[in-house]
Amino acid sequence: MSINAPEASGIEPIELSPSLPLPLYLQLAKHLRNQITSGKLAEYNALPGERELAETFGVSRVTVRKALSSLTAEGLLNKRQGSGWFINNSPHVEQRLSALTSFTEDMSSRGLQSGTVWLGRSISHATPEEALALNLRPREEVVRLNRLRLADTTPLAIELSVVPTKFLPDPFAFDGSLYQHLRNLGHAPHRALQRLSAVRLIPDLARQLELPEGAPALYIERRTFLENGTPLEFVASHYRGDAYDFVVELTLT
């Protein structure tokens, strides 16, 4: 048995089947997720009400509510009390991992206006983890740059960059691209190693990224090196899971 849903409010038809191993609410959530991330619902700010969606797809309001709640947890929807469910129209970025570029350069190449909200910048002693990552002596001084990164005013990532003071003496000497500033100082980033992990946002990070607590995110640790192999930078970042796709090209050898 299958349930045919007619088109309503810009949402394309879909077949929901109780005979599939995937529950109906996850089938509906998957379909709505594809509609949102593909941009097909970009012109619609709000979804139809729960009752209309339930009638449209031939399911219960409980099923609809579970589907919408799961999409809200992913950051794709926002629920406004008394107003309904609204699409989160944040920019969606596809970033290739084959090139080392700064956030500012990434946004510029996509026609987006990058922005920064400074959460903190200071000079302090390196932690044992930072000293190991940057090949420093214990308690050697480093610059810490904690930034909320924006694209067209939408928060996309929180970055904590740690750079030895021998490469970046003054954390207040720039406001734009860190990599461009390092190039101007004669310390051009040359290559990097990155490690990506899937995480759920803790309350403080979720609030800064304007997402619900527990929303999925990508946690990235990066070590950046000079051309001679000297460690230049250690970065720990949280990227919105609903706004970033990281792409890498693989070839057979």
Ligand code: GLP
The other form holds:
Amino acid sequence: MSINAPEASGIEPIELSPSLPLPLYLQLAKHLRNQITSGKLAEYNALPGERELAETFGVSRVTVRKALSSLTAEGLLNKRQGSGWFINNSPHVEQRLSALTSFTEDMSSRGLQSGTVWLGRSISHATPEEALALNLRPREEVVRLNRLRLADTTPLAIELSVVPTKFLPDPFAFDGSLYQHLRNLGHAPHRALQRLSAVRLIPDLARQLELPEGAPALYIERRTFLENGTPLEFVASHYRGDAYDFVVELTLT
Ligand code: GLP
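Moving from the form predicted on its own, what structure would you give for the form predicted together with the ligand?
After this comes the whole thing, all chains and molecules, with the earlier chain placed first.
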């Protein structure tokens, strides 16, 4: 990949002050974070060199490196050995929390192509937790679908979906949208309950999502129901924290 970095002078100048309660490296990280997330550096794929940044902001290289490392842990930058710090320009997706949509629909409404890398699909007995979530008898059979979900070529989420075999008898019968396949089988998802929490990615998940270990992510559990209220799907997913905003509409009751 060719390196396209702005001159350090192309990054908006700011005066960092040792007398502020925030350490210098966090002041610098905050400033660079604003520059990246506001799209001001969107035409570039890399940052200027550490020495140049240190000179521009009047701080040591150690301070620069600490600032860049903290932005890397947030998933905003990647460090490539020998070539410097790259800006992570992955797609950013806003999802309304009040609409029941599938991953495929979320991507296509933003002009992105949804993709799937299968990490596993099998039939097995429900665990006690899954049986409880899906209102099943102990050890009833379920299909387990483990998928890495992509927006164009960028990994966005890892989803482990569990669906009773009475609704999805064959885990190999489809490749694209699970929700479309369930609709085709006459089991349309109608309503869902979702719980979100912030987590740090464990090494395996971080590798699959191409993020550094410990990067922030959203852990989401979803229970999806048929129109008659029967649980259809139990999903545990990890979404990249740097690529997703969940938006809630609040109305006066
Ligand atoms: C979203 C939901 C999942 C659901 C998936 C279906 O990502 N969080 O619970 O399984 O959509 O997506 P698709 O129909 O593209 O397979």
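Throughout, rigid core stands for the largest set of C-alpha atoms superposing within 1.5 Å between the two forms. Positions refer to the first chain, counted from 1. Predicted model, so just to flag it, every value in this text is computed and none were measured.
Student: When the rigid core is used for the superposition, does residue 232 move between these two forms (threshold: C-alpha shift of 2 Å or more)?
Tutor: Shift of 2 Å or more: no.
Student: Any chance you could measure the C-alpha shift of residue 22 between these two forms with the core superposed, in Å?
Tutor: Residue shift at the C-alpha: 2.4 Å.
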